[in-house]
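Take a look at this single chain in structure tokens; it is the form predicted on its own.
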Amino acid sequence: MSAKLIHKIELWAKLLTAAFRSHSNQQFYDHISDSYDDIFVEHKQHAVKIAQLLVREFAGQESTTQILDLGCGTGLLSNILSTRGFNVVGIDFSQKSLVLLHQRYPDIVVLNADVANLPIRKACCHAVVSLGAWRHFTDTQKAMDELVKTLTKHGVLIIGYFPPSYAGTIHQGRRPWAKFTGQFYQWVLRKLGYIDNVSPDLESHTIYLAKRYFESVDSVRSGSHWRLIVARNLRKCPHRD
């Protein structure tokens, strides 16, 4: 057995152990924070794609562009954006993840908070990004309401990735039984106290929500199987007045 395979088995063992020891998404991510980047290696391709999109969007303005990384975890995306010159604030509910982020990237500002009540002043962010965290939010309508408050009129929202993978690592595919296995997976997780919405309807619902607030909403290819939702330019929303 190769060392690489042994390492992968060890990571999966840690993932499963953390799942059964935890009773909420927050506890789970606290438990796996030190192995997060090794487990969710596919996230890097999406992080790089998001950075490319934002560099194109704000070319030459990186140093004056404020980005909110919603569900920043241990800082993969936040760091990539920061190294490209953006001003980044990372928000996550996992305190242990934020401690690791701060140790690795001390120049990145981090806040321990929940999406339901973002401690960010209105209309101060030029972009909000959320990689892999969207499927964990209990109320995506509330999440959208909160995050658009932080955006400037011409702000950009990027949410990824779709379709969500089981446990963030196993691609669903399009086989006939995919919907059933997704429902069973979510039922098991609810029994354990987690939320991990891998429904194929999550993408269309998120696009529907985004179109209520943004003038332009696109689906952009990222990697072999996935897409990012990219929304630009806020409509006039009563709750922003």
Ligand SMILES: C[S@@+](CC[C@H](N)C(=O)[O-])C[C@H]1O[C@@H](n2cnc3c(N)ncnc32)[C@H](O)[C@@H]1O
Given for the second form:
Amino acid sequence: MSAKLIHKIELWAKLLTAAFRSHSNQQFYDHISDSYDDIFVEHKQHAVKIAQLLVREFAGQESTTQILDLGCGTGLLSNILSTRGFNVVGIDFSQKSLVLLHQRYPDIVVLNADVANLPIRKACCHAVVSLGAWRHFTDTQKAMDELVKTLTKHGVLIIGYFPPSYAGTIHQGRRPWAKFTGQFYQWVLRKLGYIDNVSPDLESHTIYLAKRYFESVDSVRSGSHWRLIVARNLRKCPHRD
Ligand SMILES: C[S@@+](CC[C@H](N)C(=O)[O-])C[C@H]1O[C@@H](n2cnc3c(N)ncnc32)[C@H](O)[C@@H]1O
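Can you give me the structure for the form predicted in complex with the named molecule, which would complement the form predicted on its own we have just seen?
What follows is the entire complex, opening with the chain shown before.
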């Protein structure tokens, strides 16, 4: 057996052990924090794409642009954005992930909080990003309500990636049975105590939520199988004001 295959098997064993030891998303991400970057390697392409979109959006103003990274984990996306010159605040409820992030990238500000209750001033962020975390939020409506409060009038929201893959690693494809396998997968995870919404409908539902608050909402290609939702310019909206 090649060393690469043995390493893959070890990572899968770690993922499964963490899943069986955990009773919530928070515990799961605490348990896998030290192997996170080796397991979720696919995320890098989306992180780079998000950074490219934001550089285009805020060209020349990076150093005065404040970005909030929801579910920042161990800092993959936060670090790429910070390296491009943006000011980043990362939020995550996994304390162990944030400890790792802080050890690696001490200049990035982090807050240990749940997206359902963001400890951020109103209208102070120019962009909110969330990569690979939206699928875990118990109440995406509440998350959207919270995050829009933090955005400036011309704020940008980028959420990725869709459709989510099983366990963040196995691409689900668009086969007719994907909906049923997804439901079964989610049922098993709920029994274990945590949430991973891999429904093919998650993207359209998120677009629907974003359209209530933003004037423009697009779905942008990222990598060979995935898309990012990009929303711009807040509407004058009774839910926000
Ligand atoms: C798949 S990881 C993504 C991490 C990072 N964005 C990346 O792409 O590498 C999902 C992250 O979302 C965090 N998370 C999930 N639900 C959350 C919530 N309700 N509030 C705060 N963080 C949450 C988890 O702790 C985890 O670190």
